[in-house]
Amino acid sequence: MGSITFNHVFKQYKGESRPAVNDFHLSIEEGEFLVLVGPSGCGKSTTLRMLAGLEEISDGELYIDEKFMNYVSPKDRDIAMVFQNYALYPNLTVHENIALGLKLRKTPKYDIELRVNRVAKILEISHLLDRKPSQLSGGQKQRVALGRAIAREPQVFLMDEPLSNLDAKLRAQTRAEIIKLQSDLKRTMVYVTHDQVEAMTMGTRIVVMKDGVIQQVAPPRQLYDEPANLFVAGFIGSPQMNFVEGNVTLEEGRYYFSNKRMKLLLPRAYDAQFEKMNRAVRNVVLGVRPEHVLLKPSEESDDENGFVASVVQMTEVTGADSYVYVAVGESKLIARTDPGISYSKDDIPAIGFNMKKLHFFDENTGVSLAGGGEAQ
């Protein structure tokens, strides 16, 4: 129980020129941890609210366990929702907050006590049951909100930016707790966040959205390694993927990427991507992750093997890694390097790429020339 199907769902608010959610078409399997991610205004929270029944669907169909849900009241959808602001009743104790939904459903008193105590034990808040929300920290309030949802034992959990009010340490800790919780409960969970790190560490599958439209649906690793377009490539990953504009040309049976400052002989593995394109000169955007940008001493600069001179603009040391920001002509790139090797502003290292880890995107459409994930 707990499968969900969005069948070409739209949401258009009155007075708006374009849909907030545009042709959302997706099936979510029972027990799946699905994450909706994207920038503010991309439609992810609106999608979640339509699933919860808090927003009307303008067009399309929604099914939960193969039952048509468009006009079903939120209380009859067998779902529980955890909000960003916790939504606890300040005049009730923790015990009363967790039990409230069960009381409204006229659950027997003995069963309520059993569920509240079990949930409190799971979330390690048994010692807080007699306190009011004003006596709790942010992390404790979030656990109570989770406990209230779990106590209802729904088929589907919905979470809308539940960790955004927590500090970084507590956010990481609670993130791990939610992952374990979903694994133990084996219930369907749909989680909304704008934080791509949360998305990558939590979801079994991720939906990346922009302007109300699904950009790509894929497991985290595939999303990182095979982005469907420039938006996904730039949004997923921290720091984001580097982009360099240029042309791909065919010379004596071999493909080259070039612009004013570099000319790269591309491995044969990329031939199939460019053979699909009919133009003699192909305008593309080359993408490469910071960990696949290579730096070495300037005297080793070697244009024929793909290494060209660059200029260091700044360096960020994070502890385990260093991020070196360099310029190659008008192109700005970030290289992830060993923190034991230091670079200073205005140093002139040679820069190159791991040639097996390049991505190419059509300059006009932004679409990956290699495909990737379940591109929509």
Ligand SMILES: Nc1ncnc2c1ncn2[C@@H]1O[C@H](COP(=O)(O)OP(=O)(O)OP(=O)(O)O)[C@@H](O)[C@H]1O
The other form holds:
Amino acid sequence: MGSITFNHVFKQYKGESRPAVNDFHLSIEEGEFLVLVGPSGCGKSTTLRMLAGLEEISDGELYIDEKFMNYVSPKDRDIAMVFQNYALYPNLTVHENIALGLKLRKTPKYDIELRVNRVAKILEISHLLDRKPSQLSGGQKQRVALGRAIAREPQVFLMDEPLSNLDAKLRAQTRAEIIKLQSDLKRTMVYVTHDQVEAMTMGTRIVVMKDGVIQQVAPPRQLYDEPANLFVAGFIGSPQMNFVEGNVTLEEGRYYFSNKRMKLLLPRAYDAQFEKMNRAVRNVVLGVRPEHVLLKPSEESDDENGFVASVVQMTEVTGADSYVYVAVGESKLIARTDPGISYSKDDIPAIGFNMKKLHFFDENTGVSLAGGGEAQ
Ligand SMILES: Nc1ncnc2c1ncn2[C@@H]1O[C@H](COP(=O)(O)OP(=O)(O)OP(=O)(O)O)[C@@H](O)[C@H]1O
Ligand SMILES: [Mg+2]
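After the form predicted on its own, can we look at the form predicted together with the named molecule?
All chains and molecules follow, beginning with the one already shown.
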């Protein structure tokens, strides 16, 4: 129970020239924890609201458990939704807030008592049941909102940025609670966030959206290691992947990446992917994550990693890691380094890359050409 299918779903708001959700096509398995992530305005909430029945679908079909849902009213969808602004009833106690949905569904009284108490125990709010929302902290309100959704025991949970009003510590704690809850209850979860760290830690699969269009659907690790395009590569990961413009050329049977400042002999692992590449592709963007950028205190010759000179612009120490910002000509790169070696502004270390961990994208379309899983 709780499987969901979007079949080429569109949402076009009245008077808008572009669809807010453009050809959303995806099946979600029952019990899955799916996260929708993307920048503000990319269509996450609209997608969720169409799933909940709060927003009309302009085109395409929505199925829940293989039943056609487009015209089914929200209350008949067996879905519970948690919003960013908890939307608790101020005049009702915590107990009454949690029980309300059950009452409306004519759940027997003893069953309501049982469920409210169980949920309160799970969320550690048993001692708050008689309070009004105004007497709760932000995190407690959030847990009441979660409790209200959970008490209904729906087949599908929808959550739209439910943690965004919480401070960092409470956020991490509630995040862990939601993950545990979902795995205990084994209900389908569709969770919206614009925070890529939240997406990566919570989802079993992540949908990255931009301008209403799905960019990639993949488990977290795969999204990180094999981004399908420049947008995903830049969006997932912090600090973000470094990008360097240049060309890929074939010389005497070997592939090189080069620009004014560097010429890298690429390992043969990429050959098969470059061979499939459209010959018309001239300009590429090389992508390399900060942890795969290598710095050496002075310029030494090392062909294998193609070291070139760079200039340090600043260093950021976060505790466990140091991030060194360097310039190579016009390219700016960030290297994650061992905090044991310190670099200061205007130092000129040599910079190289872990050559097995490079990504190459078509500069025009942004589509991934080579790199990621296949090349490693
Ligand atoms: N009722 C509406 N009428 C017209 N346009 C709307 C309406 N609601 C949303 N939009 C537009 O649709 C697009 C998608 O909005 P949506 O709320 O789904 O984005 P989002 O990904 O949830 O963003 P955020 O992270 O800021 O919450 C935006 O361009 C938004 O301006
Ligand atoms: Mg939103």
